[in-house]
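As a starting point, one isolated chain is supplied in structure tokens, in the form predicted alone.
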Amino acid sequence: MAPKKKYKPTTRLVHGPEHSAKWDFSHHVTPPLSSSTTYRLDSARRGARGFTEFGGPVSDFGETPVYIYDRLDEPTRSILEGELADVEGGECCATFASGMAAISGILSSILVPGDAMVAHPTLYGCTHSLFTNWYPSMGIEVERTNLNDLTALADAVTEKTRVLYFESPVNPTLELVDIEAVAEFCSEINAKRPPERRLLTVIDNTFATPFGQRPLEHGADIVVHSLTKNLGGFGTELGGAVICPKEFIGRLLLYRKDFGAILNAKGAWAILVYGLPTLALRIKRQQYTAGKVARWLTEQAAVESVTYPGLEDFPQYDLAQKQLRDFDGDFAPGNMIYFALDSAQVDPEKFVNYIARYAYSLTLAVSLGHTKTLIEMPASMTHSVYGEEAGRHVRLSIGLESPGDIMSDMADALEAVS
């Protein structure tokens, strides 16, 4: 057989790894699916065996891991994990209930009380209120800093601080943090820190998923992301996910074990079998209907402004030539589109509720990365909890639907509410 290497991750993602220790996997077209929560253990001493070795990386290749219980580790769960893991360009991979979870295993895994980490301003609504309503009761310091200003980053970082923690594109803005910038400024602290103290980058890569981006190349050391959304991409699993060099997984490991935020069997095997083979396909149409609709809401008198990398008035528009590329490195400013209405001339909300009521190609909902197209207010919903009731930016996530009938919509919902 012709060596893995030669292959797109495109195409792998399709086919998956050519041998798995963790089941038969030359014989199955579809991967099939473990549903046990335990497992026979042959003797004693193979059970002791399998506690030993839990929390080191399962690879493909080699002996057959012994399975004990699902929480510990389990087929389907861990042949995703490989998946994650290879498509990020990364050692090892940790899965976990939700998006959330994996935030809170690696920060958890990482920082003890006494600890600091350094935040980008803008975050999903519910990673700011872990930072903001948590980390401080359990004596851990988050200092909020705009990541593109390294001389402000530099005043931010102490001794204390260990973790730099950002988005990239950021939700809902879609600003973008410089990578490699951040993780030479950290090569700069680190050359004066032992090992065990090194100042880490923690990225965010939900919105561009690893097909639009991969953080490892640009200096990161560790990615997070929510399998609900892009990667998941049918709206029917949640689960989260973060990539990690093979020091870490052992307490991350350990963590979501006694955390017990484990992705269940039959989530992951949805995302293997469905959204990661689809996640090319779904993604290279998704922005070629944003970059449609970002233009032509760039030309309706209602529309104050209109942020979308893939625009080139997009402020930080080299940057994101430069980190958001494909497998086939071309441009994918992805399928997130972040745009303001004029309140003189449009209500925001009787706009988003004409669609709510009256639309056909969009939804309003939160969440992300759906074969169907959703709309919704980030002030008054998903970021709410940075304390604004309202507001007039709309933020859209372009599904699978025609172009003309997502710009057709939104034209009912502009003139019946103008």
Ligand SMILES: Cc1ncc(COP(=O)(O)O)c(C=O)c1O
Second form
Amino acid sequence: MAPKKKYKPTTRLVHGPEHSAKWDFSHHVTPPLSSSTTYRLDSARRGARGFTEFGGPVSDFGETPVYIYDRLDEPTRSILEGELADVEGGECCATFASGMAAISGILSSILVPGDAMVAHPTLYGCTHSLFTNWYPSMGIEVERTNLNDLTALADAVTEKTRVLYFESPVNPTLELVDIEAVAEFCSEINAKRPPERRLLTVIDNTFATPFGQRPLEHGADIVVHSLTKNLGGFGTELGGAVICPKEFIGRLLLYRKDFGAILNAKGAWAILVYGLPTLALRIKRQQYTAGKVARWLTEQAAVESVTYPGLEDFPQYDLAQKQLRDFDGDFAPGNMIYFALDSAQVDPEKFVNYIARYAYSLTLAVSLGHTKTLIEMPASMTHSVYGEEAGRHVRLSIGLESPGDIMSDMADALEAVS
Ligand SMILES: Cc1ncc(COP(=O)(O)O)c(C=O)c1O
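May I ask for the structure of the form predicted together with the ligand now, the form predicted alone having been displayed?
Below, the chain from earlier opens the complete complex, with every other chain and molecule after it.
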């Protein structure tokens, strides 16, 4: 069989590993859905091996790993982890029960009381909550600084700082962080630090997915994902993932084993069988529609501003062109749009309520990266923890509907509430 690396990521995501020692039977076209909480052990020695080998590297080749208990390791999840590490270009991956479990898992397995972290000001609401409501009381300081301002960043980083944390594109504003600039900043700091105290960049790549951006290629150290969104793609599974260098995987798996937030095998199977193989197809179609919808929004009198990385007036258009590239090297501005209504002309809440009641092609719901177009108001919903006024901003996650239908439903809503 030809080596898998010869093929493009789009093809690799459809076919998965060309061989896997991770399950004991090998003639399935679709990976089997394993559903066993515990594993038969041929001998006490095998049981002991399972525990001593746990946390070590697991590959598709060589010997089948010794599975002992689902919470430690499990074949379907393990194959998904191999695929995610491969497509992000990383060494290892650990999946989790949710994106938040992945984010708290990697940070809590790196940071100890007395350490500090610098995070970009705007983040997904629950990540912001983790950093404000939990870490400080656990002895981990979290400083908030614009990571695109390297002078401010230099002031914020102290000897205690171990992690720079950000999303790019940022949820919900779609602001970008220059990953290469931040990675270069870290390299300068790290030239003066011992390797075990080096400053690490952790990026949440949920919005772009590896289809649209591979942060490790730009110098980031660790990538986190909510698999619930674009990677899962169908809105049926909650999950998260961390892609990291080998040196972090043992402690991360130990953390996952003991804190217990594993991705269930059925969820892993659905993401592996439906989510990943359709990733490129879905996002290409969604961003084609997003481009049309974003341009249409700019033409509406009641719309004050439209933020979409594919629009030429996007404030960081050059950076978007550099960072957001798909597997073929084409520009990948994504499927998310953030826009503001002119509240003198339209009450944003009335607009959204009208959509909730009458629109067929848009659904008022949080989350994103679904087959269905989802609309929400971040200030009062996903980002309400920031405690800002409800505001004029609306977030759109474009689905797989016909673009004309989405525009027509929004046009009806604008007309009805103007
Ligand atoms: C950017 C981002 N990161 C992380 C998460 C958390 O993911 P989950 O809901 O799977 O825990 C979300 C959820 O909306 C998100 O938008």
